[in-house]
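In structure tokens, the next block holds one chain alone, the form predicted on its own.
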Amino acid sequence: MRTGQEYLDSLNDGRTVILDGEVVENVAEHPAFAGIRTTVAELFDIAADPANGMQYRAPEIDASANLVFSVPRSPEDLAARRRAVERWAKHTHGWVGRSPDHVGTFFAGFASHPEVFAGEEGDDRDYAGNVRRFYERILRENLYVTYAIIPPQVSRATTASGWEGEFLQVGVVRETEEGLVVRGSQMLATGGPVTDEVFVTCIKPLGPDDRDFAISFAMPASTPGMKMYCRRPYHSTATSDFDYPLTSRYDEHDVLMVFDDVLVPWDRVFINRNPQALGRQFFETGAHALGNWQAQTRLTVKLKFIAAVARKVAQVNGTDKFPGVQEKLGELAAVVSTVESALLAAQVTAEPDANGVYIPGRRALYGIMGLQSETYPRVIQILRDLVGGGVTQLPSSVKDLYGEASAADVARYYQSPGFPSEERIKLFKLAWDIIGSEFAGRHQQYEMFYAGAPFVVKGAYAYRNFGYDELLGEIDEFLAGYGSRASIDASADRREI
């Protein structure tokens, strides 16, 4: 189990991260990445400490490994896995969406279903073995893998084969004896600058004309020709931990991955120009359900954290005895409890698949995911209502608490009964970082589109996994139990009585 310091030391490997038009010389030292790399290092230290219960004997490598990467093969395994994921999530309070356990979970699903990665007829390369061996590396080296699985938004109406311009989405330019040469781009490799490896594929369904883009592979973050274009970092403008307590710690950098004729060795290829296998890797391996169950575990921790802030705000403001405020806090409790209940229901209703992997119950899992685009904004709105104007009348920075011209006024006018000014200001600065800062805005967008566009999450995942066919059978049986002629006769009999 590598330590946090070993992880930090690995970041200075020549990876190409582009920020403000320039290549970052050393991600391990650049201030824009200080908060998130420190947080990830802390996660690895937590896992490396046996006292935290995050290690298990992995049968795939016959050695100790991180429990968040395990393949659950019993209800007990699934419960232990959730506790380990929750242990990490509690350290970040749910604010790191692409922590190492997310994509690592997908590979646990992939590796347990190697048959899905078998090549097409005539292609005898060992893609299934590549997946298995890469998963074993995750276990053995405690790797941080992120993914870039969404095409660039050149056109959302068509797939890559219909776009003007060649290889805007990453695809195979040519095949060589050494491997595939790929060119193009892929979106949203969240956390990419501070990861070990980047998994690249496409979750969007592709057609027969998109064969060149139907690929799946993983490459080191330092791969020559592989570039990461960062969105604007929020950590750089966080003036202090006190003023921006979340931004300063948990700002994950979303990046656009660009591939300039990158050679992907054959032993790193999982799917080679096979549109049918592309979707199967997610949905016939259990990876999508397992990965999103990890995500809902993290989200539950995050929502509880936001609820605690809301409750504390009402306490500090002295409004927690007001019926209207209690109603809002009650609604917040109901929303958060619903998410948590669905998470636990998915665990209780889990069943083994054909390969003996316990997959969380899809009805509960995808049902609550279908409401995430409404749930998260509602939680934020409740907190927004409770803080009111308090977050817009805060001192400009922590320096106001100690400045010669400001300290006395800040101490006098920013306090509440039983809560001195520093305590009150600290709480409301935290609330602002949840609802109003750039970090907060990014998180609202992030949670609303976490599993894709809401119409996809509802119309595909929630709809298809609810079990409507069974329910329709019950309705048909009920309707078949009576008819029009029998109803007329029965009505006549009742009138005679």
Ligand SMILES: Cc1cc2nc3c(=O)[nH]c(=O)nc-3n(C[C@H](O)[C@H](O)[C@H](O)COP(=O)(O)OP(=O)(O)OC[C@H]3O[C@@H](n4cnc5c(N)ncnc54)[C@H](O)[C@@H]3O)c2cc1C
The other form holds:
Amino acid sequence: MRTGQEYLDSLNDGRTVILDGEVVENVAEHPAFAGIRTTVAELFDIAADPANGMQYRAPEIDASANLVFSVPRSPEDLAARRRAVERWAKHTHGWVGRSPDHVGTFFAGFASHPEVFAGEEGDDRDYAGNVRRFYERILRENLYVTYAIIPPQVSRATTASGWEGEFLQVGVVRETEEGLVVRGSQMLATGGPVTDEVFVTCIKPLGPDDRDFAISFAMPASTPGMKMYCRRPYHSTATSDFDYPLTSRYDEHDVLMVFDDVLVPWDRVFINRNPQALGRQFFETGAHALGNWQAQTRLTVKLKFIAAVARKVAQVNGTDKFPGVQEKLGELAAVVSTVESALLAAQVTAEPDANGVYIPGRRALYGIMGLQSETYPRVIQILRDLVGGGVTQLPSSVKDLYGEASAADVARYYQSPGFPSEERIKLFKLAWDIIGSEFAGRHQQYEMFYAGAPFVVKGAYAYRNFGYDELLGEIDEFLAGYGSRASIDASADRREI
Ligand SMILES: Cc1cc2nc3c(=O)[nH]c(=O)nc-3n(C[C@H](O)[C@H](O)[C@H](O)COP(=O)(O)OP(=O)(O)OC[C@H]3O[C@@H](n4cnc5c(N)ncnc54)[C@H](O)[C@@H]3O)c2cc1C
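Next up, the form predicted in complex with the named molecule. The previous block was the form predicted on its own.
Below: every chain and molecule of the assembly, starting with the one above.
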């Protein structure tokens, strides 16, 4: 199985990543990507070591593969898949959202539902075969795929066909014998600069006038004409591991993808100008539920990590003996346990779909996702409350611990009972990277939006998957059990009694 070093060696392939107005010469060496590429390499090493229990025999390729990419065909498969995802998430403490298991999971859903990728009537190309072969490559090569599946935020008042200016959203400019030529942009491929491939499609509903934008394909990160416009890397501002323990390791850059008339060969096209198929690929294959269950597994690991930091802060500051603080830690525990419980409930309520794939229970999964835009900020708020000014009463950098002018004061004034100053400073610097650094702010935005804006997650996913129809039946039956006339008679009887 692919090792971390093999992954790192593959990154210098001429991909076009743009930072500060210039093309990055080599992402394998550029310091802005050092933290995340090292972390991803570590993930591959973990998977490659049989001792970590992340390998299985994949029937699709009849060879050993990474469990995080598996198609669950039994409750045991689903449990094994979660454990493997958790193994990776524990390595990053949940701070890498688009690790290779995220989009890889979507392809497990896609490939096990080839019928969804049949072309429109009259289009006999083997799109389903393309999806299957791409998934087999993910299994065989342990591929790191990210995705850009949201139209650029040009205007939300209409879809792309209503925008002024052609091909702002990525769409088909022309068709050739070799494939589709695409132009435009799509947001927001997290991790793009250090991935192998980018999957591009549109999860937002499109109308009949948007046919040219209704596509789905994957291309290698090094494709000529495919550009990645990177947001400001926070890693570059992380002066040291000690000062920014999370930023320095886990800054996965978010990029706007731009396509300058890129030829997408036919064998890489999954959906060809078919608005109906866009939603079906996510929702009729179970890919959306499986992929977001992976995301909740990661989130649970991250929330436990944050809760533990909060607990330790209270211990160091000696506030944990106050009932008020115990109540706050209790609320934190309640929130985190609720997320974990929903994750496990989704596993327990999983059912096989028509193709025999075990899909996590959608009520529990989308229910907890519907609350995420409130639960994550609440968890951060509790930690923010507990640290007080301690995250600003911090030396300017690790160098203050050693400077001739500062070392003695730092050792004396930054300590807590039982916690020497270095330990205390380390903890509070970590807390700041969770609640206050630019990396922390981006994470709050990520957790609130990665699965869609809250109005979509609540209004579409949680609302539609709750099972209101079934409950309405129960209410209707209850209401039918009494009527107005009978009610008057009954109350008259009661008065007589
Ligand atoms: C850090 C980060 C990483 C991301 N990584 C990825 C990634 O790897 N791949 C990827 O494809 N995407 C990624 N995304 C994009 C993410 O999927 C989108 O942010 C999300 O789908 C919401 O779309 P939007 O940002 O365009 O928000 P919009 O749809 O523009 O919504 C923004 C706000 O406008 C209001 N609004 C807009 N439309 C309506 C409406 N119809 N009704 C009511 N209110 C409305 C709401 O207040 C909403 O919260 C990432 C986002 C973030 C923040």
